[in-house]
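To begin, one chain is listed below as structure tokens, in the form predicted alone.
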Amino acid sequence: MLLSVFDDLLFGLGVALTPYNLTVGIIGLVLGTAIGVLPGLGGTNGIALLLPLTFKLQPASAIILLASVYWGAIFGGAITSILFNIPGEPWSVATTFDGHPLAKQGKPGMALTAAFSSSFIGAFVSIVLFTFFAPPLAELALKFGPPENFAVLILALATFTGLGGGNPAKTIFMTLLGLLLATVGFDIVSGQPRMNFGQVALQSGVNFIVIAIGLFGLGEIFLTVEEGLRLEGIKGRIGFRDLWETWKLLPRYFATLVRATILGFWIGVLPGTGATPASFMSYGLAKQFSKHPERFGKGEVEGVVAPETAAHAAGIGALLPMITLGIPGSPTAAVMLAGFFIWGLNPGPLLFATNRDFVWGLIGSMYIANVIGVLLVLTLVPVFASINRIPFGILAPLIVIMSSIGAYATNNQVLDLWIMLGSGVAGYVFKKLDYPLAPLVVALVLGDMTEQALRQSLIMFQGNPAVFLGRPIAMIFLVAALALFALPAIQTFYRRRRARISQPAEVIG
């Protein structure tokens, strides 16, 4: 069997380096690279945008041109988070925390390097783990339905909010504001919108790009502006160099590494999640098992590696349930699925033997792509770099009109842009509280994703929530979540007993 993979996946590559396919993928990915750069555009608006193109196409060619506009679309991402703290996509957020402090300490070009790297690793490890074991994850991923799915939102949430550090009582508050924010639309079930305040531009929910837009790149400006508008660059060695250094200290993140490919592949496997969720687990993670935990969010190049490693793995595992059984992972993948029947292919475990040259084609160009990818994007990182250079009374407006290109494009509506600045005032606001926004964002993007986990769940046993009692998969993440959300409480109260024990000790003394 072993050996048929083998033989498979060279005939994949073959499909995949024709000139013509190479061409239409070295295309997808500049295209996707500059969608991913793009606030408020993003892979899935991308793809949807591209999708009409594909008709004329073969189905390997369609296939390899969406999938490597994806690829480039994350890489693409990381570099306005890193560079302007401006998410350009939902799983590029966790990347803002500490990919930003690093450029601004004048070090752009390690916080790329290390982002562009780990992507890559990430990525390759899920290619491989795609490649051999396809079939038997997909079944496995099929014995998660809805209360499963949940059960692994709510663990996601908590290992943010539960790890997160800070004061505990504001990190909830700013959790629940998020998960209000997420209520804003229709009623999933019902159909009813619920509180949109009379305004139709704001039944389709708040968009999250928006709000991070607002939240992280004007509330950075408004800081910047109160604190003395800087006239020059941010200055820093920028070279190839650069590159060299940052590769040394990979290593030393190995288990960060292993452990947020592994995570982001399952998370990325399971149907309905995609990498937002993996990217926030995993920094989570990180931070916890992080010798150093204080460093995060100051400026840590593991805060950097982990959520990017585990985005990458999650955008490979998302294509899984896709390809073998017609289940898309993620928003994108769902995009990317529309297109099989358009192109006249039925998703599922025949398509490996019906369409041999469209299942590994797509396969052999996931390894090209990637190479691809990671050598164009590592290339240009003193070009990225070097837009740190310019002087901050120059890039702060360029900044703000691109964002408010960004926040425009997502639903083409003048109320978008007031949310925008609505946002940005608010970020600045807690800011200047000490209020963490990581919380309120990681409860926003999954808000809308538990919710409808949650009512499936109640739905399909009438109402009983005893059904998440009967299910052990979802009873051992959600013991684990309360575990986690418990957390900050308990460190409290071990940190007050260790104090009253330590004191008559030090007056004995």
Partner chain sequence: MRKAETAGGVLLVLFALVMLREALRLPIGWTVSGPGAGFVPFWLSVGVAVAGAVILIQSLLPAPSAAEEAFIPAQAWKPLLVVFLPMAAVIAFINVLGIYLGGALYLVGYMRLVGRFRWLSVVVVSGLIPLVLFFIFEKWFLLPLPKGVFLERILYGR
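Just so we're on the same page, rigid core means the largest C-alpha set that superposes within 1.5 Å between forms. Residue numbers count along the first chain shown, from 1. In this text, all values refer to a predicted model and were calculated from it rather than measured experimentally. Compared with the form predicted in complex with its partner chain:
Positional change of I27 between these two forms stays under 2 Å at the C-alpha, relative to the superposed core.
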Second form
Amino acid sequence: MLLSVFDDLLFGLGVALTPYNLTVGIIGLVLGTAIGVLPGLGGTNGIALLLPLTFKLQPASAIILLASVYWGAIFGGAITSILFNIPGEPWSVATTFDGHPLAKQGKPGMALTAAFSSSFIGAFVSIVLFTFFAPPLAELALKFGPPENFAVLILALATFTGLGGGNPAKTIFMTLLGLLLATVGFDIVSGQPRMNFGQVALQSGVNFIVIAIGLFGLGEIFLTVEEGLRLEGIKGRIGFRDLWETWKLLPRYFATLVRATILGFWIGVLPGTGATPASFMSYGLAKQFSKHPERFGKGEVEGVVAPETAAHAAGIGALLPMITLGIPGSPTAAVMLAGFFIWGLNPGPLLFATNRDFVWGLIGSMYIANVIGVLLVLTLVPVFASINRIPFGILAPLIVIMSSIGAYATNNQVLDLWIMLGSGVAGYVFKKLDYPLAPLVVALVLGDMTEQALRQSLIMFQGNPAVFLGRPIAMIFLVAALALFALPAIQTFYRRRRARISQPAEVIG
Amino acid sequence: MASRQALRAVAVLGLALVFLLVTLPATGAPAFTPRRPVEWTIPAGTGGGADIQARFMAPLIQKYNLAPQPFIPVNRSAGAGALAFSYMIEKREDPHQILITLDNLFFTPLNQEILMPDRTRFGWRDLTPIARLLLDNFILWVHADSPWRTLADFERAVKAAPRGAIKMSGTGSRQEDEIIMVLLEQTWGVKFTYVPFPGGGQVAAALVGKQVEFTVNNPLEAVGHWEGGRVRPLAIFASKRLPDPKWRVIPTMKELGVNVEYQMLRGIFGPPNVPTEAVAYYQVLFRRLLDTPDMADFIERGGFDKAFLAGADFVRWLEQKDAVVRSLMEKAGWIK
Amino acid sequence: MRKAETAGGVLLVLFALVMLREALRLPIGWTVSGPGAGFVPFWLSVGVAVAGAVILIQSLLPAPSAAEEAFIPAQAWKPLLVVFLPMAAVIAFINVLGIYLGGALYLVGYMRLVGRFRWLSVVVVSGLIPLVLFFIFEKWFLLPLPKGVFLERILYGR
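With the form predicted alone in hand, show me what the form predicted in complex with its partner chain looks like.
Every chain and every other molecule in the complex is listed next, the one we just looked at coming first.
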């Protein structure tokens, strides 16, 4: 059994390493990185746009192209998050939390290196898991219905409860506000628009990437110009020395890397969740487990490592149910799945038998493309890092234009530009008044999915919540979530006790 | 394999002949050709049936050189298509905008009030009908591990089960999947539980993962699971069996004595008041597109009915379809 | 700063009440198949209103540190408006200007008025960037962005 996997893998690597497929893969990576950088072009969007081009290719080359675009987009998404505080991709929103502060402190190279390296580690370990355990994992994923998804999402929300730091009333307020904004739009369960004030344009909901671009990207610009119209760029050190220095740090985050990889990979495998919740959950957990949670949000390298590792691991994981079951694990995978029909394939478990070069060519190319991809982006770190040296007089309007394109392209509607501008102002005001922004965005992105999963579950149980008790997997996650919700309270209790005990020493010291 | 290739060769030859016949008498050039890329709105999300179809056809238009400009699919999925329809209303008279439909064209304007600029309520008649291309089918699928081998087995089990114990997953709410379920409920005098999901892929996944007991997925959405031996088709909601040998084994509901029939429109519409020359242009274009070998293959694999219809016949068909949808929704108690 | 806290609290409570009213148009009860469409929005609006009220009350209580500084420093108003107003103007006229021409104008304005670059660099940069973006989005990725009436006419006639 194991031997045959090695056999298949070698065969797949052979497919991926043919000069033609190698070229296709590299083109995909470059395109993908560009797509990741441009805020308007998400990985999902970009792959949908490239789909028609794959018509003329062999299925194996076509999937290698699209998958490479996906990897490139995951690498590239971190770049604008770190440099400009504008998330290039939904899953890189969490990367802005610590990535951008690092860049502002003159360490963009370090942040980028950490992002790319950890992203690669998450990807590589996930590919190995993918190679050897795809079919059993797919079976396990199928056991996750709406109740289990609900439990996982609640757990994701729970990881963020302690993230506020400052005023708890403000943290709670922002979380609830995010959840409330998530209800705007269209209610899939009743098939009716809701909370949209009669506006058809609002039926697409308050898109969290539009909000994130406004709150973080524009808000940051407002904060910067307020301190006087700074004209010069950030003078950061640029060079390959950052690589070594960052790599020396990485072993310290071993536990985070392992946790983020496993978590990300598994969340990716589950149908209907995807890389975005994985990245937030991973960030939240890293902070919960950290000895210095107060450093998060102020330029902690671990705060870049955690979401990036999970995001790329989830990206790989999302392809697993697509290949083994024909079920998309993420919106991006859903578009790739549309490609299967275009290439004349019917997705499903039979692919492993009937289209060996397709399935194993894809798996082989994951190894190749991610190795090439990380080398590519790492060599470009000094180039990306030097972007911050562009005079602010050019950079600021450029960021504004790119943000606008990004906000418009998410739903192809002008209303989102106003929402972006409004969130920009809100981001500025909130930041000045010390309202934490992260809980709002996390709640906004998870709220919709959570409510949907809850209501689907209750429909399945005919309105009886007690039936959750009969779903052991869901219960495990719900109990874990409860524990996490309670954790901050327990921690404060212990800290207070310890403080009381050590008080005399403090007086002396 | 060889016979298949031969078949394909014959098809290509035949097609070339058709092309010659179509192009030869066309002495008068059409009065309209696109001067800019044509924006092709999909009133559903990425990865769904309409999306796959539009993204499959758009590059074919370029491959067979059917138009001088590219066709660009754009998803406007919000509000079960409401956003797409209001976008089309906004683009009135623009000949460079087209829309691919699913049946939310009929359901959504009845479920919610979308307004025209003159404050009247929007309905499909406000758009410009161009052509019907395909009819998509619905098949009743159960899990391959279930004891139900025939529709009769299923019917017996359903009638014996307590109300609401048998669950079905479907796409959206108060759309085609749910209406088919209501039709079954009324025919058998039973009650199911409907669990809505945002897309056909997730609907199928819920069945494969045994979260629900059955679905009415489109053939394309479930074919992979069928081939993988995870789901089992019991019957098709069409008037006759599908011609392709793979699909032909599935009996129709009617021949099994259950009088429930439903097919979904895959058609092309323009914004309100598109010039007739543009309508004629798109009709010719899509008719040719349907006759390409790639489309033939797609139709076969996806279990579609090739059903080109345009002009007054199409409008008549639409009126009938509209009447059917209205009466179904009234029967279901969704509208008065 | 404290006045801003109070004003912010009032605004947030008002916002919550607007959302609450919108939620009340939906079924907010618990139906046979679980919560109605308005259940979650209703209780969240209530929660937001309560949390907002708590923040509001906190801002009114006497604070230990009475450091009173302006919420927006007087000298910051001008640069903020220089960024904000042109952006709002471009968005307001996006259907006329389009994203490319609008972007170019924004670049010219910002680079000239704020950056005080030489006219030559202003023209080169603000001409080149929209052009590059145009090719990336419209030509290579076929992603139609608002082009505005002028560009539409130049490109496609009519």
